[in-house]
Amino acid sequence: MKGNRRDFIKKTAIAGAGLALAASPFGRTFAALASDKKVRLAVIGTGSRGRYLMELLLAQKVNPNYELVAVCDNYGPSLNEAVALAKRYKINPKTYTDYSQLINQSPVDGVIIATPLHQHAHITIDCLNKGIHVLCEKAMARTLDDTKAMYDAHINSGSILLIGHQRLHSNQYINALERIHNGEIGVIGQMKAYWHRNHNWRRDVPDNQPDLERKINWRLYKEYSAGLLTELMSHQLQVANWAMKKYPVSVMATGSIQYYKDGREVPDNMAAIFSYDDGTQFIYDSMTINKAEGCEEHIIGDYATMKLESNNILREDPIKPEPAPGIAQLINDIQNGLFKSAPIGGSSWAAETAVSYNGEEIYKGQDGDGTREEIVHFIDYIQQKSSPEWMTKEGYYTSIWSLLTEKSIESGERITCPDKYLIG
């Protein structure tokens, strides 16, 4: 059994580490590409998320096929800090300051939207019903209809929709999780995650512009962000789904304001556990006060335990149990004639310790987070004119799933998702 079982690992492990390469633009070359025209592509939103994207897309050489051609966003230190990037790569892009004058005024093939969560959605519809491509920041939107009317107008369009959960385009987790699925954990038990960080979003605001603050504070608001649900576990939550090949069916979830007494209003610390119909659990936490934990995904079978954000895999040999130490000695005890009887009240478990076993890399060579790999598909996938469907669904279940998540904190229930918000 064990010899099988390492034989089928080995196997597993071989065919999963060419999957990514396959999978990823940076292990092909691009210059088979039908289209030699390039794609028009322009930035809404260019704050410190949306500067990071540009710089991305403009250092990026693995298709050259592409130019920025407008920015925008509507407020100004963020516009003119992207100016001043486009220069340091020596292109001049139009600038905007309304989103529905780059689209109407400044030809584009595809818009990348990096705007607070509840511009998503109005954005986002206005550019896929002009036959604009999109690839916009998850969550998708702020409200459950909004993620639907998002969704409906990718449909409707035919325009492609692309969410930014940049651990789908990163070769490591295309690899462990291609390795997932083919079996080489074995049977999903549980999965966990959490995101920890010292940190809390609060953003300096000028003295004599006070009425900034929520502008600029905009993820501590309940009528812009859901907060830790939307900015960070989303992109946990996705990862869980695509381990699955499924979504939840329930979430049962708490968070509170512990920490920050400054006036936000989404919470500073929750935790939830996620079902799915097979009996599998998806337990999450997230808080901003410690980070000795850090952020991280494990996946947990039968057979072995991957530890996605450090690339970390741990076997799980078949061992038959043995007794825990004190029933041990109680067993010897007994059969030496130390007791007539079990006395009651004796130690009789130990606590199990955690495998000091450092496992294996999942998966070599790696460079980021997968952003740039997005970025790069979001070209290709435009010039061919078609994007995996699989992967829009992934963000629009994961965004549905964290506004589910807010009601069963709001709540203090446990919530399905209504059939209205269910899709093919």
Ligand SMILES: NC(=O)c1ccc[n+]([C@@H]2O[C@H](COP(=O)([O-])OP(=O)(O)OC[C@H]3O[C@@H](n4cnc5c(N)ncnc54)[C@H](O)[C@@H]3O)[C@@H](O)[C@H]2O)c1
The other form holds:
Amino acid sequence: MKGNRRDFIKKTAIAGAGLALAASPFGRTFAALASDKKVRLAVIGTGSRGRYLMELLLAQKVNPNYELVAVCDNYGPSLNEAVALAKRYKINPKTYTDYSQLINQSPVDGVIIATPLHQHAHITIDCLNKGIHVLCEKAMARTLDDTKAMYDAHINSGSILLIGHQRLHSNQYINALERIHNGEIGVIGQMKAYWHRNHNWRRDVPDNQPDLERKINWRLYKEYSAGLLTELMSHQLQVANWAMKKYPVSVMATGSIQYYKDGREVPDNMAAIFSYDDGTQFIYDSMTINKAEGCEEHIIGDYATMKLESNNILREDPIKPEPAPGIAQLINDIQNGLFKSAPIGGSSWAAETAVSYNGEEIYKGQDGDGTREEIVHFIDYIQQKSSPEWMTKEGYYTSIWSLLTEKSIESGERITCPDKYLIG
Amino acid sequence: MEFGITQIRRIMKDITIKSKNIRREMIIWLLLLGISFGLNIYSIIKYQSQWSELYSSLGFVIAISCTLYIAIAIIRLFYWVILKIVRRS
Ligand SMILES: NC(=O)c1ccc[n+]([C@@H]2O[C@H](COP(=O)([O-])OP(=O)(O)OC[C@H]3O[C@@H](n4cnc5c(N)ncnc54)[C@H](O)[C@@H]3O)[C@@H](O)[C@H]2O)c1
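What would you give as the form predicted in complex with this ligand, now that the form predicted on its own is on the page?
Shown next: the complete complex, the earlier chain at its head.
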């Protein structure tokens, strides 16, 4: 990695201030002043995620300074559902089956891209080169070269490129990460995350159109996706990098198709260990046959552990509640049998049992996972004509390291990042 | 009936509160208040809590002194009733 830690902190601080400004009502007023023109948006890829983003966009009232002017999907049923959804909000966007027609014919300021992973890079690059700002779903691209090409197009065009890591926009995560960076959990010694689900990830394909299998179940085929790595792990790797304020230096990973031997090509379970230059490890695993442990990120410090998904902090020395007044304690002790016979000593063979302590809530008041805020921020950034650069880098390195994890699984080796993918 | 209306009337007449009685009851309660206050000092030392509890826990102290007073009053009442009955027979 080229950038050093001090650089990262400095840039993160500046960008963080930008985010805070954008997230505040003052920031929004400022943004609205920056341009009173309505932001014209389009959604490309109106499958399940695309329509979810559309719905959030249409339902949100925080920033009314935008309009959805076009939607595009190359699969009829997805496009029809998007049109029906827009109609419910009394909106009639233009429809396209080819994104290049959309960007050539419809004047748009920004696009939201929610196509399958292998369809991110060329669409994003074409939009950026046309001066259209892009919010592209995570992960960035299917290959390392495409990921770099997307980043380069962003730098060369000067257009905004935001990657859909919604935790970056969640107030719960922003608050927790700020507290981690302020030293509340002490020195980070290890990070641990997992995403366990009980689902085979398969979607039904219409009986009369078996040729749609690869289009509908793109997540299961290597040509289009790196499976668990780009779909799930990338979210949590981004959080780990955010906590560390730096990126890994190596990854060792393994994975297999152990359970769902149904013709899929991507692993149905995997485990990886990422190392950072200070020796901190990020230990990750994902599986698809059991959801008992669910999804979690543990950031473990010498003072405390933060469990970010469950919004919980477990202190090594829990803050003791204010003791009751002495006299109340005395009465309590009398009630509890102060005068009972006291044993001479405890039994030496009894093992220490874990202290039962459920930790404390980190943050109150976050509704949802940050996707709604992500969209609001994207509109704000378009109005301000700039976005926090560190966020784009987070998306970039997360994608790079997700794909390097795949290389480690395939080669069985510890993998480092080739110099050509390092950015300043 | 030996322990009838007349008997109760006589007892009622006996418990008419005189100022001398009030002073005695006040002294008993003040004594108990002192004991409760002492208990507060003892618990501040024993549990190493704040000396400010000398006044912040006054509510507790008064409540304890009242509880003790009531407890002692009940014992005294029993004692007094038994004594009356014994004397009468
Ligand atoms: N951030 C998150 O939490 C999150 C959650 C789910 C999905 N995603 C991401 O969203 C993206 C889409 O996932 P999904 O579950 O909605 O997939 P999906 O298969 O349901 O939808 C993808 C849609 O894109 C369309 N499409 C494919 N190629 C196209 C092209 N060239 N032009 C226009 N449309 C095209 C498909 O026809 C389909 O309708 C993926 O990148 C995925 O990783 C992110």
